[in-house]
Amino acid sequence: MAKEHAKFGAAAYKKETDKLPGVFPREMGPKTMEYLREIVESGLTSNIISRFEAELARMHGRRFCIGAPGCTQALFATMLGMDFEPGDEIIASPIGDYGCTAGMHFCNYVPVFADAEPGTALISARTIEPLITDRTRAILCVHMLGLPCDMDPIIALARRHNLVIIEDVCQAILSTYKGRLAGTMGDVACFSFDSEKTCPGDVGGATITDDEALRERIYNRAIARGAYMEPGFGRVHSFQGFATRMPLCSAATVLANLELLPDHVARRRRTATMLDDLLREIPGIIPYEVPADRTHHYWMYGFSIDPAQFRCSADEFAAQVDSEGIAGAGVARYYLLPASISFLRENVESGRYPFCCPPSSRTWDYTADSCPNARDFLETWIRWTWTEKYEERHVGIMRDIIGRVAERNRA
């Protein structure tokens, strides 16, 4: 029996209901058609990609930006730019998307999953430090759901061990940590502009950095496919590169939608924090905690349930919330990367390169139990994708739905 393929973009989302607006269709920036028309009328000679790159770099106070077709490709390009050896380790967040680590797999680096802090989807210096070895080369901090990690202790830890810090800002653009924008605190940061993200293109991604040497390596290996021009000969591929060039139309739609981004993020925060306050009044419902030194982007909204207070599982609770009108509400165990990337376990069990020893320094455990805090968080966490379309009346509807489901299932 054939398995169902994973879906992405609009195909993965339920349509709006009679109670609440859906994520799609997306509002597009006022200059979208102007930019797309420019591409056509220029005969595909528009410099729209470099303009998008310049604008994203400017917004974040960074010197360089390299566009990509999507977030997975941006992270892959970043990994291509690293001069690590096969079997070298990158400590990563255990809760995320496959795209967070895909580039590591293709570059033969070994992902090492630090546990999350209890009750959160975020790693910390405390959970990272015990995993650092003489093979550790970088830390990948995923600002999951839209909330930045506690970065200052992570930065201090990385500097003591001479480690590269990579920020995954795919869900957290314009979120802040102690007044600093997500993506401006590490050595390099990657973004997503896929169609469901807060700033959507048809697809899209990007990498930003201040490191000129890193920018040169990423550009050569991921844009120029590892090739330099040799006079009298042409392209010579001195590195096993791969093309991750951003399409013109993606750059156009993202550049246009950057104009809407600050307002959309502000609207998301306003309505999501309203729901946070309302849900705190319902016994057994635990809104996601936002520390005072950070701002949450709310790409995804979620709350936990106290299983001792309900007669149903989180799965059943979520299904009832979905059926009553919050389309797409559900649990998300697949975000637990040590469990969802099943080929990692297969590679370890078979001793497949680079998980054989050497070059790997040890036999790794890729199971849900390897990150118990992250596992337990996802067991009782219910989420759906937030949207800037929500208004105060929609927040009231959501509170009523969750309240009814809670009382119906009260232990």
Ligand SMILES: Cc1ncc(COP(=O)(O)O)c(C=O)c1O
Contents of the next structure:
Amino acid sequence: MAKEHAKFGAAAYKKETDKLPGVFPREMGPKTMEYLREIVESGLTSNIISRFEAELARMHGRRFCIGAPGCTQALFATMLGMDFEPGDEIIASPIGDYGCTAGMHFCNYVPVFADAEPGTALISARTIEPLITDRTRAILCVHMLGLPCDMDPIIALARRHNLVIIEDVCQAILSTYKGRLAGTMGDVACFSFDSEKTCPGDVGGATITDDEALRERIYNRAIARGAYMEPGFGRVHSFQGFATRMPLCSAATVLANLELLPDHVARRRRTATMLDDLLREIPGIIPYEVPADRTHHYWMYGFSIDPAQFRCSADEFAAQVDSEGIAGAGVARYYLLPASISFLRENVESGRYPFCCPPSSRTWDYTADSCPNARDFLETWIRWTWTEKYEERHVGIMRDIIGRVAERNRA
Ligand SMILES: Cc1ncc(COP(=O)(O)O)c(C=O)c1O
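Right, the form predicted alone is done, so what does the form predicted in complex with the named molecule look like?
First the chain shown before, then all remaining chains and molecules of the complex.
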């Protein structure tokens, strides 16, 4: 039987139910049509990409921004900009999206997954430090779900070992850590403006940095295909570059939607924290903890269940929550990257490049058990994508659904 392909955008989402609004259709910024018309009327000469890049950089107080067709490509572009050697290691979050590490694989860097802190989806200095070797070059911090990692100890650790910090801000745009914006704490940060993200384009992504030399390498290698102009000759490709330019129409929709973003994040935060408070009153339901030094963006909402308090599994609990009206509620084991990226395991087993080239004393373990905290967290954690469309009355409906399912299955 033919295998089913992964779905994207609206097709990947369940529709709204009679109880709750769905993530799609998305609200579009008031200037979307004006910007799209500008592209058509300019005969494709509009500078909308530069304006989008300038705006994202301005919002984050960064000097440079390079647009991309998605965060997968923004991270790929960032990897192209790193002058690491094949076989060099990048310590990465174990809970994330395939796009987090895809660029590393294409550059033949080796992802090394640090475990999450218990009960969370985030890596920490404590879980990263034991993995640092003489081949480690960078740390990829994914601010997963919308909550930033505990960055100060990670920054101190990176400085001690001369490591680059890359932030993945796809789910956490405008979240803060000790008052600093996600994406402004490392050397470079990547964003997604995918249609399901809080600031949607049809697709879209970007990299921001203050490092001019890095910006130049990323631009040359990821946008200009590694080519410089040679007088009297033309393009000379001095690097195995690529062409991951952001489409004009994506830049137009994302720029227009950036205008809505602060309000959308505030609305998400208001309703999600209301639900946190209500769920805390249900025995056996554990809302995701937000440390006092951070703000959570709530791209995704989730809570854990205490398995000892229920007769059913987390999967059955989630299926009942979904069928009662919170469409899309589910357990997401596939977020565990060392388990879901099966070709890494196969490449290790067959000794395929670059796994044959780092020091042979290292053994590479790409299994669920390599990150037990992350694995255990995902076993009892139930999540769905949050939306700025939720209002107070929807929060009450969600609380009632979860409460009903909890009482029905109580041990
Ligand atoms: C944390 C994270 N990183 C990377 C990506 C990849 O982003 P894109 O879909 O824009 O390529 C996603 C998308 O879901 C994500 O959530």
